[in-house]
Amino acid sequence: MKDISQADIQNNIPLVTRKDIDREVKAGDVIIGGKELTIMAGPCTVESKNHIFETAKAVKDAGANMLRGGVFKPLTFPYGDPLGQPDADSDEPPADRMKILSKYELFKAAEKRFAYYKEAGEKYGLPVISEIIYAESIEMMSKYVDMFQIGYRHMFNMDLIEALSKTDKPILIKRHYGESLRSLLGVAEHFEARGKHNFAFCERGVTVPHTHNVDSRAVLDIQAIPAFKEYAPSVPVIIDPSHSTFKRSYVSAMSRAAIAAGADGLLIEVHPDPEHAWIDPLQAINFSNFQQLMKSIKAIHEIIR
């Protein structure tokens, strides 16, 4: 049963979907789910120091009030992890591609990233969020960024939620492709029976029979944004064209489009180079077009609010 009854409401997600609740979900100074959009904008992984401050200063120019970066990346396919690599502006050898690194090894060379992340954030006034796939790494993760990402592979994580319930910092839960807004909203009664109140929910699209994109897995989902905030008024709801799409030319109307139905923001990879991008290079934009595209999602966000 994939449809939200109303035994679910009074039964199984009484606590998330009520209307009651005056929730605040502030990330650094954002309000996330405010009058203002929140657009969190950057790259699919940290790079290098200079890729990261670069990208930061773009994004915020051109008018990004967060700053999005991954550092721990759940790729489908183990080998090229871009933390076994070195920095793309050091002069470290290339390292073994096919080489798997220790939990050890990859804790040590995510916090050297995460620091270069929290340091771009903190130059040009950006609040930071990332992936968290190891609720060990929370104690880590909590003195560089300001808000945790649950990965769509993670939706269903009792480690994490259980760990992240503890925290005091906001969390952006994104959607498995394959699965329903009403299992999504059951994973948001996970922390709402543990008192954790201060999350946002995060669609990427839906598995169908075809994509319109031989490289994607989803498209977009345009009305879970009016059915969200039909159940669960009170939690903010964030677009994430780039990796529905997975194709950059669709980006900005798939945007436009979440705008323009309610969405409370959107989650955008922009990339200096997007087709050398270490990961994802196939939906990254530049930071020309992410400027273009902020001009257009304002307008019609001043159109509808």
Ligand code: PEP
Given for the second form:
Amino acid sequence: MKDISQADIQNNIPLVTRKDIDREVKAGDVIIGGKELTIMAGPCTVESKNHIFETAKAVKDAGANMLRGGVFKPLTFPYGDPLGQPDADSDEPPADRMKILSKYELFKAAEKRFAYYKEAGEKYGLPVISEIIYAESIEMMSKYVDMFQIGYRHMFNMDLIEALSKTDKPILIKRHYGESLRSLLGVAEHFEARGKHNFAFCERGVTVPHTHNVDSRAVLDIQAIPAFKEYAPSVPVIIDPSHSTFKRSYVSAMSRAAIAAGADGLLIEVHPDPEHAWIDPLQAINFSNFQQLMKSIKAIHEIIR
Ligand code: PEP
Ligand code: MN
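Right, the form predicted alone is done, so what does the form predicted together with the named molecule look like?
Now the full complex is given, and it begins with the chain already shown.
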């Protein structure tokens, strides 16, 4: 893997590495990378209307300022798509999780969940972020979300880069766990070169050959925080302590470490009943753990800012 060289900075990533840019990354009325931490908290996936309203209230009460929630989920295996659950009004557990949906059915089910998601965000004053997978969903999603997330699997997706460059909404770009900082800066430069500047980076762990957590694919790269700040000082850095650890009992400690290391915020999975989360049940934290965590990260942020 190549390090970032002076020649790279001059020829390959001159725009994203500029020091003289006043980059404003704003989702709704939340400024990301400003004086306040940006805490994007919520479930892996929007399970039902009640589920997202209950979670939005809890994270808002604890001090989060944005709501996270996936609707289009990039699943490792094809059979667990929450959009296969026909009705977002129902609180029943998913009946048929083996269903493969057509694009039409997928978008229809997604739009219903996005509508509840937006409603929950508006009710509690939380701008919402959600992952985009299909470039053709951009128009529909734009009606509902305040910020787009590019998941690690889509970091290099040129259709998404093209489509998202044309929106005014901000983007959170996740680094793939097997990709270098240099590669992520390259993706950011693709946006910059198209005139799109309001994006933030998300660090969600890197692959290591062996880790004590056998379930995990990744280990949180805390060192990426000062490295991003060194190379691209104007780009906010958000840490995802949930997908990087894959383990609930590590999430609070890694969140505190991230804030202490200078991260601008967190993208964190919180669920009313984490063990029964439809997706990623091993890593979500419950409301009371999130409340405690918010107290400690605010205290840490006070000390270092
Ligand atoms: C997510 O944040 O919902 C997600 C799926 O993340 P990642 O792309 O990091 O797996
Ligand atoms: Mn998840």
